[in-house]
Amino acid sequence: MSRVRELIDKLDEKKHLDKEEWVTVLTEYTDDDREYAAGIAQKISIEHYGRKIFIRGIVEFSNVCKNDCLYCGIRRSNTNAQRYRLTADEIVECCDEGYELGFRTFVLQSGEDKSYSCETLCGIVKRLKERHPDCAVTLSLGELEFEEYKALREAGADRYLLRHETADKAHYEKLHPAEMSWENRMECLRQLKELGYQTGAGIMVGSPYQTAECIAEDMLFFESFKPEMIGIGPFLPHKDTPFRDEPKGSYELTLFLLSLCRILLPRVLLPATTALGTINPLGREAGVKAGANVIMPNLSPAAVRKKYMLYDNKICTGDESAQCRGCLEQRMKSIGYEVAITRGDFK
């Protein structure tokens, strides 16, 4: 048995790694370890969650941010981004309209937006649980004050999702500008929790300066933190930003995450991002078939979707949505799982 494999069983078996373990499973793998990996990982998640797969509605609301991250197509600097801002009542007939599909939880995402008050996304959320009281409000909003996030869980929020991007200090400075602060990032997500937030943590895998140390980290994190969900997509540059030639992340060690987060926290809430849809055509489905149980089509208005460009690319700008939740359900049907008209929680 390969050292790797062996690491997986103890992996599985105690649900710890140490950072050297960790390195020599990120740079010694082989594609049969990746496959014996997915095979322990799916069969965890049929056991938590059965073949169902999650939908998360997206509503991206505003791509106007007030940072510049350096990997990111919406970030500040960009000159050519079209900047559009959603009203609150065409957020929340984005939504009514993916209730209608079967929609069970909406995920409000926009770029560090300063326009929206506090009392405007409050409003936003209660107008959504009133509408839905069946249904969960995940917010990614970036980095807000503690008051804030304790102010929309008030109003009825369930979860949030926000990347830690990587929980490498040096690497964190290199994809982002001074004035961001990685410590900021870790005690935005320590209040998520604290407020009783179902909190989201994640990575790109393969952003410029990454190393198989820095995912060490991450893994290592994961375990400590344990998010209730986990966003892992690979990197994908953006031609508008400094990282426009910096190559692709690795739609391989993509999977092999995946698979590895769900043995470590068997029970996550693990999406097939949009990202690896785009990297290959048939990405969402081997992120399910590696151990992912969630899937988040878009349900932003047509018109806008091509301008929330985080990445070159992007899969599914030009459907309606009532299109991506039929094609979602005939895929994952294909490979033997079935899309839940339900809100999905973490178990």
Second form
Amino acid sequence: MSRVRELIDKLDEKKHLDKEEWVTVLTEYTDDDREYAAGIAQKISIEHYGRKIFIRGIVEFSNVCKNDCLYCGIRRSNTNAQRYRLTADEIVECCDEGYELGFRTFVLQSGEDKSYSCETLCGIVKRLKERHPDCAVTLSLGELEFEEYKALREAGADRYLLRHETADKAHYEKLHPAEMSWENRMECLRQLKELGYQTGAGIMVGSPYQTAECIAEDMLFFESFKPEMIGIGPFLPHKDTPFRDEPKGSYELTLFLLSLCRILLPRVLLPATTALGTINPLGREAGVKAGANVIMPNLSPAAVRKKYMLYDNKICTGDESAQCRGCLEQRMKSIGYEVAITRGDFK
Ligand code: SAH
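Alt. form predicted together with S-adenosyl-L-homocysteine (SAH), vs. the form predicted alone above:
Next comes the full complex, and the chain you just saw is listed first.
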């Protein structure tokens, strides 16, 4: 038996590897090891969640951002980005349409756009919860103040997605301008947990300057923080960012990491991300077969979809919500899975 395979078994049994062991897994794995991990991961996923996939309708309601993350296509320095903002009514309308399509979780995501006051955002959350009491609301608005997270939680928000991006401070500083702080991002995650949000952390695979040691630290962070959700997708360059010429992340390593996360945290809500579907046309199906159990199709109005370009060639930007929903149903059927019409909470 290969050393990596032994370590995958150990992870499955002990739910822990040391940093050096993680580095071994991440640097020495073969396609066979990866498939071995995927087999275990898919089995765990089916044990806990069945052959059911949870869907989350994502409304990308503003691409205005005060931050300047070096990898991101909607960074403030990108003067080529055509900025847009949806009104509260438009956001609610997208979710109403989503409800009809069978979505029971709405994800509101945006750049860090300070033109939406905390009151406005709380008002949107409250309206959504009043109209659709059987639905979960997930927010992904970046770093806010504790009092804002608290107010939004009290308004009814159930979950919050905030990828930590990297557990290695020095790496974080190579991906972000000096005014952004790794400590604050990590502190935000702790606050979200404390407030009772189902909390999502995560990384981009193959972001510039990422090493196996960085990913080992990410896995140790997942082990200790125990996020209810983990977002992992490949880094994909955007033509109007400083990282335009950087290579994209590895498709295979992304799949392998999905499996390893599933084995580490058996009940974690784990999406096969849009970036995974962008790097490979069958990436989301492969993600599910590697242990993912969530898909997050777009509910944004077709007119703005092309403007929320975090990376080049993002999929589904020419479609209507209903088309995405139908396409997804077929894709999941093709691999023997069913789309579940339910909130899909962490168990
Ligand atoms: N502003 C919010 C949410 C929007 S960004 C926030 O800061 O959380 C959502 C995620 O997209 C980021 O966390 C990042 O991991 C991912 N992302 C951004 N640019 C990307 C790129 N070029 N390739 C792949 N993923 C990217």
